[in-house]
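Only one chain is given next, in structure tokens, and it is the form predicted alone.
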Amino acid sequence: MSQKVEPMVIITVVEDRPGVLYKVSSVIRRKGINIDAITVAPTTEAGVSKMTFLVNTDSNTINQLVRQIEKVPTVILVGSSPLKNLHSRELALIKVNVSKPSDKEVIYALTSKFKAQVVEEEAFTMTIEIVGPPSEVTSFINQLKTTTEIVDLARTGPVVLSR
């Protein structure tokens, strides 16, 4: 019987040393799992970082990955959870084409609806910042695509905390 594949998060607390990201991501790569997003940042403890991996897989595979990642010598702690069970936020910066006069009005209405911010406005482009749950960021981007041309896009991937 096959298990349900869903967005899952692997959180690792590691010693902040060169090569740790490579070692942990190699465990995931060897299992043939695509990493959809990675965030890495220092914790409040000196020399310790938290790495968050977003993958789409089932709970059996996640459990196997966690057991294998625990064996990496510089890993201090490993955990996993379905993305939906965590507090998660993602940041996106999106530059859009606003060469038509009506574009700006539509985009301002959309940014208001999603509580996004215009961080720069030029003659023919606008740069917008949105912070929110990954599904909300994706919904905003999809609605922008129906409104105007996206010139450039950068997303952080989810940053998560347990509930």
Second form
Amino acid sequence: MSQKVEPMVIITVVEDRPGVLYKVSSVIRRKGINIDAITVAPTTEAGVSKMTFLVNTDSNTINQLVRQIEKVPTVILVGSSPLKNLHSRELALIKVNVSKPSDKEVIYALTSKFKAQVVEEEAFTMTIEIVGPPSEVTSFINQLKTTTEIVDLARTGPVVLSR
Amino acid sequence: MLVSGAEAIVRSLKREGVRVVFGLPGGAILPLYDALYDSDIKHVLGRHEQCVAHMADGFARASGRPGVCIATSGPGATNLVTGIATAYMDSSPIIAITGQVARYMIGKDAFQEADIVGIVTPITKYSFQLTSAREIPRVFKTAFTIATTRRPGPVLIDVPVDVQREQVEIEFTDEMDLKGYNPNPPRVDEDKVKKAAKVLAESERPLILAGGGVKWSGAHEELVKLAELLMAPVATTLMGKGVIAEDHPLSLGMIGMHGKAHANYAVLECDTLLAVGVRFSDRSTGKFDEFAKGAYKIHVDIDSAEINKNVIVDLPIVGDAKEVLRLLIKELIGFQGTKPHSAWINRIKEFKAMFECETEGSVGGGLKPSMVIKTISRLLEPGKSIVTTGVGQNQMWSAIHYIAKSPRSFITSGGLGTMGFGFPAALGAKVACPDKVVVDIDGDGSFLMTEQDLATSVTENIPVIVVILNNSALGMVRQWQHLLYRRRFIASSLGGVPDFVKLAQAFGAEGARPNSYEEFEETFKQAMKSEITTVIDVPISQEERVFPMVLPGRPLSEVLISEPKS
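Complement to the form predicted alone: the form predicted together with its partner chain:
Full complex below, order starting with the chain above.
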């Protein structure tokens, strides 16, 4: 039974206490699956957090994983979905080198095309912020790479909501 | 009321009905021991923490009630690990309480500090580290609930030594901290039960496969009733051994790598398989894809994560085995059109006859293990005896030849396959059931791993019988080397030491070495009456092999009845 491997999201609502992330991530590790991104943040309910895991796998494996994660007593809710079926947004901060003034113009053109923001501008560097679907963030970064040198980069990984 | 953390733990244990704990003290757990001094909870002092965990496990498996073990921080806690993993793999409810260095020392690599919660996370159902004595009533209530409900399993509670000493105002309540855990069994989908009943009633060659889940759920009576209603033969996994009396006309015995050949053949030919409380271990199924290939598979289990994990099934029913079987019986009683399966039953009789002498023709000097175990099986009274085993050939011979007649009468480390399990598990079982005769059928290699707890057995007055099938070898390793590694025997001969009779005597136990079946029977009868542990060292040949056997990774259809001609 071969299944398509694609970006999948596991969303867990958990009790906010030490060791929860360790327990859930160890279930994923036991299945030999790499975690591509994690976000953890509080919810509207006190003492309850939401953790979002991005993994690359097939739907069979993800169903197994979800049932295993469900068993963790500190996990209140768990669900999964292909990334493409969800509203997803990611934030990236990117610092680039600017060796000559004309570079800046190219970068400004690119940021305006992608609706990105310049957070800080120095003589020889610029820091840019972009928020968008993960694929858009990736393509922005790829285009930046062709224009200039990326000095540092931080991505949050996707946060998601069901459609 | 104002109590210390240690006193709160003792009170919590008492509230859970704990009357006996197995443990081995050390610095970081001494406040708890000091509190035990004033309580009427019986403490059994083990000689190695691995053993106290196995004792708690044996206690749980024999009684169905959670077993409690206690160890100190650091090496005390890490020595529990094998025992906890053993309980986890076989879904046995044990509560492990470990001492920990004081809160302000945690993370500073203090003396005898180990991150035990981090270490046992993958092998416990859940684990706690206390940060305040105030949490004790709630955490203990939660821990016992998690360990014993749904699919049972081990829970560890790590208690920093200063938390044990902390004096706090405590209200004892039955409140729990369980946002993400529902202790009640999952709701059974009755439409699925109806569907299953229909398929079973209409099938011509039904087969029931019963596992450890039937035992933990207490569903053995329902199981037999359903089997009789359907006239369906019942095979078991190793963990399910005893859930149907193995002398019942519908019982086939164990399936799997060393299962009964006719049971494996029945799996191959059935048209409907009702698997109850099993997790389709590779040792039971052989090659997953080939397992009961043509059959419509119904899988009843309380743990939804087991559905389609190893074997893909047609109809999963998530629920408690007892409840599902009851519902199935109710459906089937009213069902018209249940066919007599005389052709199927006759076919199974044919299989049985075909493999009647499956394990007899063996070689070498010494006593034959099959004969020794059959003698034990004959001498032990059903309902009044428990057999535990080591791991390896001794275990598989016991699984094949010992006729288990009631649930919880056969205790063995199935999932993890922990050598050294048999003897401490026997001690735990004897503590749980002091009126039963408890026999550990062991190997010399296995017994040597935990034999120091003969001291526990003698000083704590826990008499059991240890039958060592002694081939001076790691017998199963030799068997694999023989069959799979062209008889290149390396590191599998144990050199014939120690002298187990003298060893037993050195501990103050009885020791005997029978050289004939008559002598064995006489010794064993004596041992059954003895008020002290008896070690019976039975010499067997290194050439003895366990058959039938399905080679690892092969389908059940390729069962070998005897040694292949090479």
